[in-house]
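In structure tokens, one chain follows: the form predicted alone.
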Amino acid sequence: MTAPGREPAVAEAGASGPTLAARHVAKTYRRGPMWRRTRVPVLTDASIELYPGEIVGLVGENGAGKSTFMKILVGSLDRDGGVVERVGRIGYCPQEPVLYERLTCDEHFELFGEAYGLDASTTERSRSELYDVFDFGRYSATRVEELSGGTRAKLNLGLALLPDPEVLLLDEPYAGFDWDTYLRFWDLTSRRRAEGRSVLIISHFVADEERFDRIVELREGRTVER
């Protein structure tokens, strides 16, 4: 239920507008025991827009609230104020992989394919393409508990890409990548931009700024365009 006078958390954006837009988002955490609880504001006025065919970077120091903002954009965390608008399917790659230790890579793709509502043939086709793009098909029948950190990172990203989302939200996606995988990642991201997809990448620093269309910084709970 929406409080009187407050806009809904998610609104339908116009077809010609941004695929993702957040305006004046605020979030405060409450910490400490009940009798001495304190309010810690993390986001006070965070805004961002993402349009078809662009790659946007969201940067900020550790603890600046980047991951909190990302979770609000995805819809996995409530906000205290502001409006979020989304259009199309969203793929989300969290900083910490959400993987099941005793399931294989194939089983993860099958499980997530069902969650996305994909039919078996679509899941199989997309999975095969992702194995090829990130070069980890040889681990298709390997359990997550036996995978290296880098291969887990590939699987984590692959699961976000499985439904070919219009909007891709990535939280520190290439932290565990080797150089070859890093280049493969940017090749894929550039292709998605050319196809009119939108990509938002969170990082505490940007090494290859020329790869982005825009950079937005998060400072003291507020966003600032570079």
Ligand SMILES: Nc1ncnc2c1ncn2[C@@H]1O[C@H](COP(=O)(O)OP(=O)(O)OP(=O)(O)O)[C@@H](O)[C@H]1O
Contents of the next structure:
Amino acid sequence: MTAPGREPAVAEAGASGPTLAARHVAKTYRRGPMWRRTRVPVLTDASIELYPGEIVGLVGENGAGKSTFMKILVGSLDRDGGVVERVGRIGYCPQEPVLYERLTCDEHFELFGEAYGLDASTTERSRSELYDVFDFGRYSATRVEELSGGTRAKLNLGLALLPDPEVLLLDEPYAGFDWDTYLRFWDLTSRRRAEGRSVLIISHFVADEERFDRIVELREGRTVER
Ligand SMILES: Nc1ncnc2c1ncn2[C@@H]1O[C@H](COP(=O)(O)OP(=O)(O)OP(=O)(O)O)[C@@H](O)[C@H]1O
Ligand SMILES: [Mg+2]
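Having looked at the form predicted alone, could you now put up the form predicted together with this ligand?
Once more the chain from above appears, this time first in line as the rest of the complex follows.
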């Protein structure tokens, strides 16, 4: 079973060097019917490299193309040009949670565990750790339709973390978090970094800047290192 937009990536590059690399990525959206088609160029030359043990921030104004770029990095959206190389497993937390209203939190973890190819005991162990870290185990048997926005955000992030991926791509993961959860998030992220995992985070908050090893900005379709 495959969950939309979260397929684990296959190894496409060598073991040394970056865990994720994108060079000269270009993307133009096409809108409207064929006879009145308009073109929206979003990315013209976007590049990024993620090395093991790095936390990198991806910033840019609303509509700059951050989510578009991340979807291309994950492989859930086609690009028009450029190269993307992935090593190991990728966990992806989309900006809009991709959740099923009628399923419970437990059922989500089981579904995604299968999609990631995890065995039942690994899923179970990882799930209870995530319930602990983000403090939402009391909702394990609650359907998504009854969850608050913040708890949905925790589940959305938990599903990306479930397979303990080498590379984590997070699209504004903490927009709906309270302060305590936000701090727990950074705790967990720092631990992952110490274990040599890499994390790319789309963020809006300038106050976060000192938490990142590097910041990459998307401006007029191009990436600029800050
Ligand atoms: N499926 C689509 N079809 C056509 N245009 C799109 C599509 N998705 C995004 N766009 C356009 O592409 C541009 C970049 O959108 P994107 O969502 O990547 O920006 P963003 O930097 O993530 O913005 P935000 O900070 O608001 O999340 C916007 O102008 C948006 O309207
Ligand atoms: Mg976005």
